Structure formats: structure tokens, C-alpha cells
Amino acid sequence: MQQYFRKTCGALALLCLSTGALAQEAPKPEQIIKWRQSVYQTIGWECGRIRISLDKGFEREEVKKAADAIAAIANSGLGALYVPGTDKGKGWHDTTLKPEFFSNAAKATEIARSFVKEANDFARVAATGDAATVKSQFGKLTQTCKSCHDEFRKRD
């Protein structure tokens, strides 16, 4: 478990170092969009692992690993991936970020803070191994994702 957490933190550290190395030359919006899309793809993968565990018989260690990864990502400074101008363009695919994200900073900040809080709470709850509490807190976490999607994500 700790090894998985260390690897996740190590990967995030490499991402931070690589972005720090690029600080002298600002990354292009397309690169920032790619990073953002990659982060949320990872969160989606971790949430999928949690759902499978909750549906197929609670596997505490798997849920704990995924919860720790989500919390690490939530606390990694995701705001740096929301640079004006990244509501247009393409990363791995066209961005789905609505321009309203930048004109409604208060709402975006509120949702982001809620996500960080719920991710941290979920990591703590996942460590307890109480399946009912884990399921309840996972619902709170995914509700923060949904609220951001509802507010700031373009529909296909």
C-alpha cells in the first residue's frame, strides 16, 4: 500500500518537476490541456476501480490505494492546469472546459475546495475499511465531480 502511494506521489513529483522546469518557458495551452485531460483520466480510472470493488465485494486495500491516489491528485495543485485560454483548443482531444469557468471564479473555487475536502475525507474513510461509510463518502466525492461537470463541462 505504501509502495503504491509512494509511486503515485513520485509520479506527481515528476510532473511537478517537469512543469517547474518549463517555468522559464510557459507551456502552450495545448500542453496544459493534455496534462489536465491526463489527470482527470487517471481520476476516472481510480473511481472505476473503486466502483468495481464496491459492486463486486469490498476490497479494502484496493479502495485505499485508489482513494490515496485521488487525494494525492486533489492536493497536487490542479488549479495550475486551468490557465485562461485553455477553454479552447485540443489536448489529447478537444477540450470540454466551458469559458464560464474563468468568468465564474468563485463557483470554480468553491467546487475545487469541495473536491479537495471530499477526496481527503474519502482517503481517511477508506483507511477504516467500513464498506458502508466508504460507499457513502464515495458518493459525496463523486457528487463534487458531477457538480463541476454540470457547471463547467461542455456536453458532447
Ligand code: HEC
Given for the second form:
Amino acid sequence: MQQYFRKTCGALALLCLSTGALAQEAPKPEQIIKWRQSVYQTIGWECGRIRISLDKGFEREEVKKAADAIAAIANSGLGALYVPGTDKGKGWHDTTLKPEFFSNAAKATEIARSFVKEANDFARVAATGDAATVKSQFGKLTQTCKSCHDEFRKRD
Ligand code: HEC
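Output the structure of the form predicted in complex with heme C; the preceding block shows the form predicted alone.
Let's see the whole complex now, leading with the same chain.
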């Protein structure tokens, strides 16, 4: 019996220690805003490469690399970077996320879903489609960027 208690207490102590450690590791709002801004900067870079390549006359390999990267980011669960309260504060610079993102969650979810869908469709089309199809799907993808920015990103 004594041994049983010792074991349980030991297990409980371990549990507390590990929960404590987890609590300590919870990222600060500033860190979350930095990640969010970095993710979108990366997406911005990939879209820039795609635009240049489509203008130059469609280099599939270049477009495909960028499309795969955007799809991977879109599929990685960006919702985790929208922690309530992070519509205020500074990451690399002051956040431009509007509070409406949290008060109009249904709209935010709808736009986020269409972004994920169009990003995955774009990666598929980039691998096999002809230049016109790739261009047209890129238009659909960037339309979701614009929808989200119009609704939920502050203008300077
Ligand atoms: C679901 C909403 C949403 C979608 C979809 C979206 N963005 Fe954004 N984007 C944001 C928000 C919110 C910010 C502001 C982040 C902050 O300052 O915290 C942002 C910021 C940015 C920034 C500036 C990053 C910085 O340093 O502040 C770029 C560049 C950008 N987005 C590009 C894109 C591109 C390109 C796409 C589409 C391929 C896209 N975004 C799709 C919501 C979105």
C-alpha cells in the first residue's frame, strides 16, 4: 500500500512538473504575432515568385515549388496563430489584425476554408495544368487573400 502511494505521488508530481513546464512554454502574444506575420511574409514571397514566373512565360518547376509551399502552410493549421487577444500588440511590427476576426468567426472560418481549398487546388493545377489554367487558379487563390485582407486586416 505504502509503495502504491509512493508510486501515485511520484506520478502526480511528475504530472505537475510536466504541466508546469508546458504552462511555462505557452508562447507569448508577441511571439504568436511574429509567427503570424512571418508566415504571411513567406506566403507573400511565394506569390511574388509565382507572379514573376507566370509573367516570364510559366516555368512550371518554379511555380510548383512555390505552390507546394503555400499549400503546406495552408494545411498546417494557421488557426492556431489566431489566439484571442492577438488583435493588439506588436510582433515584428504592430499587428494589423482586426478584432472583427474574433467577433465574426463564421466569416473568418469561411474565408480561411476557401483559402485552404484554393491553395490545394492550385498545387494540383501547378503540377499538371497548362499555363492558362494555372493563371486562372492563381487568380482564385489570390482572391481569397484579398477577401481576408479586406475583411480582417487594417489598412495603414
Ligand atoms: C484568413 C485570412 C488571411 C488570408 C487567407 C491571407 N491573409 Fe495575409 N494577412 C492576414 C492577416 C490577419 C495579416 C496581418 C498579420 C498581423 O499583422 O498580425 C496578414 C498579413 C499579410 C502580409 C504582411 C505580413 C506582415 O509582416 O504584416 C502579407 C505579405 C500577406 N498577408 C500576404 C498574403 C497572401 C499573398 C495571401 C494569399 C495567398 C494571404 N496573405 C492570405 C490574413 C490573411
